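This document opens with one chain alone, in structure tokens, the form predicted alone.
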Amino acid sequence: MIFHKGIFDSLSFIDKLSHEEKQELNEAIKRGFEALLPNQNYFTLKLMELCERYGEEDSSFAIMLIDINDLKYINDTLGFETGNQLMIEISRRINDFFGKEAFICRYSWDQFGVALKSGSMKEWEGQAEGLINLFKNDFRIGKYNLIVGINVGMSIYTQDADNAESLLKCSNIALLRSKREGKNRYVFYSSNIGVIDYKHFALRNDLHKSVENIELRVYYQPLVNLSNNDILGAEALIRWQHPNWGMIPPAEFIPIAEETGFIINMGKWLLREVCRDYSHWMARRLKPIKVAVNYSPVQFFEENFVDNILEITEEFGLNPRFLIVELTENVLLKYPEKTIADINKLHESGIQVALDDFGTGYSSLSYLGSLNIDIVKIDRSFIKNAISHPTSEIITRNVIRLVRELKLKICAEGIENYEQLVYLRSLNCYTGQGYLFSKPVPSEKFDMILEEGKCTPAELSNR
């Protein structure tokens, strides 16, 4: 591995060095040793130094934070053999690239950060220009020739900063927006980047402490029998209370998760939390149902995604048969042989598998022709247009129409006032959910839902 695991862990260590030792190891390292970068925590000493060094000479340096696109991706369909190869030639194109004319870490996982000597922001924009060209050169990395996109947020000593704390937030930031803008972007801070950019990047900080925390809740929204109201099953929805920000909606949260990579952790979480509530409903005897849980395709990379499913099951001495997997039709277009191998050890458990957001992706029918799926939900964007939108009426109908003769399950997302109700009714729509019947509620409030056995259709402005 090229990045050495020990010498740089602690600040501690490196205080204890002579200030001749610390220039040894700093040179060291400047000569290219492909043996050792060193880790954030040294790049965070380096910083202090030159914050300190260049306010007693009242001029200026920039830091760059670079972020290397789609790692996890290689590293799951590659191997991490392959990624760790690319990662060498990655430090090698950097360091070669800026030779003595920086200082480079490896920030964290994906990332590396590099302090820049004193020079002008032509000099800066020059430098980030050039390093973005030099990854439009594919690696090649035994049989794979693998292009790799980079992003890049640099700030600026005086003028974003003052301390090293702060000039990488402040770079973080940036590199936040680099991202927003489309892969090989880079961009330089500046004060006018927002509020957003900093919740952003705040959300991306503290999101690894959420489970730690308990700032992570379960929200269940009922699955109901369109034609009786009984309660058929529920889907198991995450949500985020931050101490600062609030309740913050997945759509915000769950894109960083799955950048991150903590997506992960936090599925195993979600699951665990779905189990202990089962538990609890099934010790009160309550109706069983099926509870939905969905997994993105960042967790369907994991090799064993079927193993730790049903491992949590057993740590509460679960039957699995009580959850459904919901699953993206992304994930069945990119991954088709992992795909059908998982749902048939999925269906060897009693575990049965949903296909979410069906209609919003391109080939959904050659999909259902060829996967042992079981139940189909139709995306809401079909459920809200249909009445009023005679194309959607059609293709709303007609999927219904091929689903049921498939002999598949089906359900309606999204359903939110009676009209649309009297509508799916009338296909034989079996399945439904949506804000007429209840929105997601916690925990504790579904339970007086699931111990009533019904969900009656109320108007919205009743609830």
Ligand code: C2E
The other form holds:
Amino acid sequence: MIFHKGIFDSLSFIDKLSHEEKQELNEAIKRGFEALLPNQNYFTLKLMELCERYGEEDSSFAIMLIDINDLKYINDTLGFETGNQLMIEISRRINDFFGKEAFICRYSWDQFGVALKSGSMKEWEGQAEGLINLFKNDFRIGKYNLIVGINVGMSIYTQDADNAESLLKCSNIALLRSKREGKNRYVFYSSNIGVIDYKHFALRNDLHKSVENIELRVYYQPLVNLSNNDILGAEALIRWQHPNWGMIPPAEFIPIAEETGFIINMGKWLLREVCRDYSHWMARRLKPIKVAVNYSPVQFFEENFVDNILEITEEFGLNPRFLIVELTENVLLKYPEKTIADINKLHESGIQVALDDFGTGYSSLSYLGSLNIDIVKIDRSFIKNAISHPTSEIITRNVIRLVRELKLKICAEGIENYEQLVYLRSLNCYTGQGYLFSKPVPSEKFDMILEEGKCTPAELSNR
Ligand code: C2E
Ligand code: CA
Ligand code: CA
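We have the form predicted alone; now please give the form predicted together with this ligand.
Time for the whole complex; same chain goes first.
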């Protein structure tokens, strides 16, 4: 047996394990010196035991959850092997730092859990600061020198909670707060961390069940020909109908879905819904429109990004030509080779590519031509400012002119009033979307809009 881990010296819970579980634990700890530490289950078991023991002694202990930032990014860019090697080095560093003072586990793929023995708030703060300092030095992995940021969430028995499950919940909430504050910070749980963090925590916990619980929805916003109000297409936008928190906008849960990797399943679910709706529209002989689907970098950088799309359209017997894939600038700039290859592959299947939110990032026009983009979507902020600020107006006008000179299609986003519409028409910008025409609506409502084939601007129809 190689159990010799500080407060892990009290091994009473191990007596309760079966022979196989003991072996498995032993293996896990052995591997811990190379890569893996005991996992979340053992951590929870250990916490249960500590709660019991410290309850009898009437003393307290603290736990920390350590989140390693950007691991996914490192895996994506430098490869899984580098990511793994990095986690081994990080495990070592954390192990050496705490020594026998703590019980350490690999809490999840990119998180560690640590139980710190009885001490004062000052000591625990000191340990958290020490831990953060530990990450100021880079990690040498193969040919790379990697600087890794962390976030730490902490909670205290019994000040914050008196059982393992609640303690973990408190440190999770503290961790989320820490992440919101920025890299390399630690936060102790406090009951006034507030409802926003609690909501974030709850959403994070519930998101993975949203598909099977049938809580996700697809809304469609019409893409309109600005000169005659014809419907040219729709943008599919996801919503989450949460049983307790109501309708959650994507801005609140997409970042969570990206971080947890759930976005991959979610995106596949969404594309299936889009294909289902599109098949219904076609069966009813409605106008064959284009449907734009948003993809975030995590989705685009999946190895089989294009094949996965084609597989789903095939399931529905649909020609993928009706799809537009919307990507943002940060995708295009990161790995130009993969981006160019994938865009070509999309084009081969007849799928168009739109650059979303143009005007919010670098907005460099230089790569537009070379990357073979079909459509540039001018961000809402551009359209909004163009009317009110003369300088913005000049920029918007020239950007639109340049994009047209590059022979790319333009779509204006967020058209909210008639003045903006008139302005866009004056620039010969003839495709757009916005509340003036329609907010995103559920498919039953979009059916009706599509039946009409036209989408009249609301202000116009009021005149
Ligand atoms: P986006 O792709 O830029 O989508 C347009 C957003 O602008 C939508 O917000 C839409 O409701 C909103 N919008 C449209 N017209 C107007 C207008 O006239 N005025 C104003 N103020 N807003 C308008 P929504 O639906 O909340 O989506 C927010 C973002 O979430 C999207 O921005 C997109 O980046 C992301 N998103 C939505 N659905 C998905 C999805 O299925 N997958 C991924 N990866 N991201 C998604
Ligand atoms: Ca979009
Ligand atoms: Ca956009």
